[in-house]
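The chain that follows stands alone, in the form predicted on its own, written as structure tokens.
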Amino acid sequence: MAEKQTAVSGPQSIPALLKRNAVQFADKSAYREKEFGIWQSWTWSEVAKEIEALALGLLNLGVNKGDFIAIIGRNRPYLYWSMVAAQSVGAIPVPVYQDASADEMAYVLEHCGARFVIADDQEQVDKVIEVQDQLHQFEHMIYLDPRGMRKYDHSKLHQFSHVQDQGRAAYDEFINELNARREPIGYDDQCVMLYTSGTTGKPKGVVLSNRNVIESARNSSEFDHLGAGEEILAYLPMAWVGDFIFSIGQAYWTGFCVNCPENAETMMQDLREIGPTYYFAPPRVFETQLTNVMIRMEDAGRLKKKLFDRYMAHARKVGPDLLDGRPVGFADRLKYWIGDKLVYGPLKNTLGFTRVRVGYTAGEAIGPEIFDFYRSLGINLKQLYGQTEATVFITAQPDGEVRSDTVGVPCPDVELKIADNGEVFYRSPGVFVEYYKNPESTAGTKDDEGWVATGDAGFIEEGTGHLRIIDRAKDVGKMADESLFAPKYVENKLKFFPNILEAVVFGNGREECTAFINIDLTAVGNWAERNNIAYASYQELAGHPEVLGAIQDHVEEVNASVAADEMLSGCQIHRFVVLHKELDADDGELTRTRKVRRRIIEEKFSDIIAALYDGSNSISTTTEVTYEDGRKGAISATLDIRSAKTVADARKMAAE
């Protein structure tokens, strides 16, 4: 059976959906942005005019059909409009991570052959100028924020508002050309190109069609009953497929409003002000929010802390059942109602989740303890499993079938199968067109019948049809005794503790598991202040004996939890080290979406891994780091290596 290529009725491109919304939702808010502390708003009819003016301006600059236009910056309405304006003139938008280094940007811009760049501000403009000698097809750059740009050479540098003004002035000259390019755009024409995170090598350009985006947006919106009344906060990287499908795909399909925060520092305040009804965040965001809650509780008075602990214990007991409509006794309901007035309600308001009707987490596995915490508050948080190559959606959890140990059932029109080696394959209308300029990888990922290899190992539960993901297929292995090794399972349990920001577990083919751990500087720093412990750096605090003791307690608690899982009990951590630096995307240790690049970490810190396994009590090491201004440096440290008790150790001691 080949990929479905069904005929469709209705709008067949994002620009066509915009045209529909400008009529159907003419006076309804489409975008908001907070600027200088004030929310600015644009209706769908106003957005259509802004996008048309920019599209005309792009024609005036000489954009051709099939050109690639790179878009770099934080979440701003103007940059979302840039994507649709590019599509309207027959070009392909290529969002780029705003925190990417100049060299990372150079790779993407040269790989796609971008002739045009639309950048947010001076910082992004400078990065492109720094590498422009490597960009053989680059011609013009458009910038949004004019601050600091006055003395630049403007022969090929243009202010966003001026491009729009020139487009409006040239309306009569270019409107027929715009219509001739915009109207024929079809379902199988390219919509966007998004680059993968590159956990194992150079990022690949994933080409998505209008069919991919619109069908995925339609199916997912119907699955969760999303409508024009939803409010979302667009704060995740615009280069990530999740943000594109939520802030462009679903927004244009349903007509709901996309809200852009003022900046990263005000995001939580802006979240509370908007009170989204539909919310998405990767596990890292939920982990950080939980850490902040726990820090505040540690600083709270005894009565408030006692109330929090008491009612949260009750919430964990009955909250998920109440959320899913399962029977709960009157006394428990009453106690939960009181807890909602005293604890859960104020906490949800502080987090900005009071109005959330549907919440999702995806990107990587979330720790079950973290997931259950939010659901116990009455927040309808669900898990979603997807990929850039799937236009996000592979599986999702239906209301009433939400569990922390699965990622749900196949999304509408998605088929699943499990290969003999346990790898998950899928087929759907969202399956990507190709990897740009990479036919070998395309053929290696997608077969002639449209089945795509996810690279993840998992299985489908009998009876429920839910998919359970064990780990990345390449990361799942076996210990020396043939027991299963699945590092992500253990890492997520470790990251439940507010003190732990990141963890990387090793053990494939070995007798024992070991781990690298990053402390959470915010949480541990707060503890240090409360206990009058002075420290001058992350490295000093990470090596403090009391911090190491607290981390050891966490590791041993996780070992007890892991031991209870018969299939994964061999993954208990025997020895660990708290690293002297945070794992960082700038140093190549994480992707721009904060995923661990295991192979690079194994190579970079091979001396520390060797010490974990040779019985050493400490290791002196020097590590290269990248500073914020791009300069390279090195930090040296002597790290303590700690042994942690496992359940087997405890049983042995009890027997003796």
Second form
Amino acid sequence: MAEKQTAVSGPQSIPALLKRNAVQFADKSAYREKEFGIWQSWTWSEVAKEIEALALGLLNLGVNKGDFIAIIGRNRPYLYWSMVAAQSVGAIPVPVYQDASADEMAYVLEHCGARFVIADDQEQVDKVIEVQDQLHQFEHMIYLDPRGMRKYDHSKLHQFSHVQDQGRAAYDEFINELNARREPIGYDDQCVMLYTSGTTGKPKGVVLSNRNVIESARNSSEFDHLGAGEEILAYLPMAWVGDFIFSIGQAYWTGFCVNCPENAETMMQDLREIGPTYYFAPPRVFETQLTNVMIRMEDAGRLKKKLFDRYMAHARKVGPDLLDGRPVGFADRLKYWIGDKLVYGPLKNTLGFTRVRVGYTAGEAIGPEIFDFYRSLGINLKQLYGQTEATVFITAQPDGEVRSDTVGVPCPDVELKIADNGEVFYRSPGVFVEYYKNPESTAGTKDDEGWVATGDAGFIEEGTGHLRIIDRAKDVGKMADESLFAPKYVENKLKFFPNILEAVVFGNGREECTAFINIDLTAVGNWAERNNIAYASYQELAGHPEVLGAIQDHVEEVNASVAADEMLSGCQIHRFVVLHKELDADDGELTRTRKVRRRIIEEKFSDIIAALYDGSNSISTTTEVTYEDGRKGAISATLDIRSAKTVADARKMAAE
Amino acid sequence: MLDQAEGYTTADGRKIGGVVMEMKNITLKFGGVTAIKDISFDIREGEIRAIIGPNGAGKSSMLNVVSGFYVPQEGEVWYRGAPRPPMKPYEVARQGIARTFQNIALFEGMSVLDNVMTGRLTHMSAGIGAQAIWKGKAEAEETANREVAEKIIDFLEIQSIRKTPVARLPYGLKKRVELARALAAEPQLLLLDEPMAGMNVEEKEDMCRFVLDVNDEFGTTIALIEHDMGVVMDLSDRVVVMDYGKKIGDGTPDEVRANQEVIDAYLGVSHD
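Could I have the structure of this protein in the form predicted in complex with the partner chain, to go alongside the form predicted on its own above?
Then the entire complex follows, led off by the chain already shown.
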């Protein structure tokens, strides 16, 4: 491939790629944004001029080499240009999460010592102004949308278009300086700094070099055969590494077009209008879309509903095989073709997925039903596994080898190894340079040979070579017999049942695993209504024998699937209890983002856990609850403890 | 300071100009009921002017007099330095006055965009024939008007519901669409009848910001009726207080807040 040959001797930086694209793809659309109801577009040669004008404007404002320029706002072409303009003058762009509070922003801006900020609108400008007294190096702010800021003190504030105008006016004065800074940018110079979200402790600034970004972009583009004809919709936060790689790295490498939605609420309509060929979304986006489809189908007329059910069943049967190119009989193909005309095609069109050639999801486990739904429609949805420190790509699923329970094989040039405790390590050209101003953390994450700890535990499947992530490494433990204990792996399997809202699995250091289960009131309540089962409260429904029976079936099904995994077969659930109350963030049992807080639950429900392990058949307990208005109360209940069938471990049997 | 013909400067540094509209001794009766008794006040260029008062004080009647919908039995309405004769509502609209209603009055079956476009009515002059075949002037006119409508849709951040029928929208958004339609007329004087009524806190905050932005960006003079005292005191430059059809206070929010008669009206003192 021509691209491969240019890689080593070719463009060494994003500004250099821009220069190449401005010639090679001069009249091809590079960016689109919907504004005032019309898609505005810019070709690569126009973009190069816009970026140059801004870069000259930045020089005019006094940006120095090595300065950090914070960029805050929603996905807009102007802000993407700002990143490249910053790089062109030798500065380092630092995209910041637009929904960060002023205090969070203050931390990031002060940590990187940004002298310049480029912000989207009044909301972002206000946040920076609010904290500017704490920012010692902050000097100037540039904003895009002047609305509401007419009366602001403009000694430090500049409108984006004015900065560009000044840059154009000062062309003769600064063009030599710009060239002197732009030309020598090297492969190992800093390209961007991205702050990790910081769920644990303060955010860390991950420094990525041009090498990291360009090599990752090249490898991943070749992996999925991305070309200049792709269309993507840029709607995920600009501060997230994925967006930087998709909308800048890969876009500049291949020359494809980046489309920006009109605003956050119009995203779904814009998706339909653009019809991207390459698409990324976290699992919850796919989940919400599927729920919407199902709800609307429930309200549809009888004929439509029947057509939908019939052809979706067929799609589930043969769709994935067709997508993977496996043999499918003629009659099935014909039926799928009819289904495509009647159901799948129109549905994909409504969802905006008609043209999707490559779709990715990542970030957390996706339910197999959800995953299969999209694949059965003929949408090539795949999973990838990555992180900021790896410039996204660690593993990805190649076409034809897609499954919901793996995250794929190592991406080109990525090496993997699994530590004794199950933690996944990787080494690749995408491995980050350092955490900015944090050598201890850098040393703690990346060793001298370049291996980086992911913090996730997993294993490489024998035969296929696919990586399977089972849990966060710190949550993974050992059972009494030294076998692996991965609670979240089992919990996720349980939660994929619509009847189960939340599950907590115990077993670290114990002989066997047990579980707490929360039923999903909507799903189970619906079922109860249809089956004429009367109930007065969550607690009553949760304790109903038929409900317990249904949950028991689910648990046993999960046990069978867990047992199929040799390494994890010890994690089968022997006994479980359906809790009398929903785990709630107000009671401290979940985080605000609905993650289970194991330690607190273990303490709070220690009596129930004890009963799970002492063989008793029921337990009476009283639990304190916090109501929405902050008052406290208590619920007491007698809970049935059930035993679930487990599948005997083949290895152990053989050994005995 | 308020007496000067050339206007005044507000606390936040905005320049308020001369008198745009002046109510001179207005009295309005419906049969035997006197809704408004001998009220005088003025509205100045670029200011946000509020009319407040308890239920049944005559606020909406007052706004209807301002908008020309009611013709008072006594008194005169002066607009831009001349007494305004009784007019049809569309004639008032052509003078550059637009309004929203307390009970939303949109075309429910039409999309948001079409509703906003109706606000451009006074800026259209192509004949029915040209409109029907959509050629020449009609086409150019619609393009120009659509551009204005789209700018307003962008301004009020309602792009995502552009094509949605109004009937499907929640209340808070309908209010915003109504404001959009009023703005589409590019009014010099905008009358808002309880723009925040029935809204939750977040919707109110949004609406406040939009009202301030309209005033700031387009320099539109705004007269509004509002129940929420917090909103009124934050938004407006000057406030007229009415009670039982009479004016009991007039001045800056601080002056009005300190006015004993106003306090009595709001806290409830027996009327003899």
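From a predicted model like this one, the values you see are computed outputs, not experimental measurements. So that the term is clear: the rigid core is the largest set of C-alpha atoms that superpose within 1.5 Å between two forms. Residue numbers count along the first chain shown, from 1.
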request  = Please look at the two rigid parts the chain moves as between the two forms and answer whether T522 and D405 share one?
outcome  = no
task = Tell me how far the smaller rigid part swings relative to the bigger one between the two forms, in degrees.
result = 33
task = Report, to one decimal in Å, how far the Cα of Y489 moves between the two forms once the rigid core is superposed.
result = 3.7
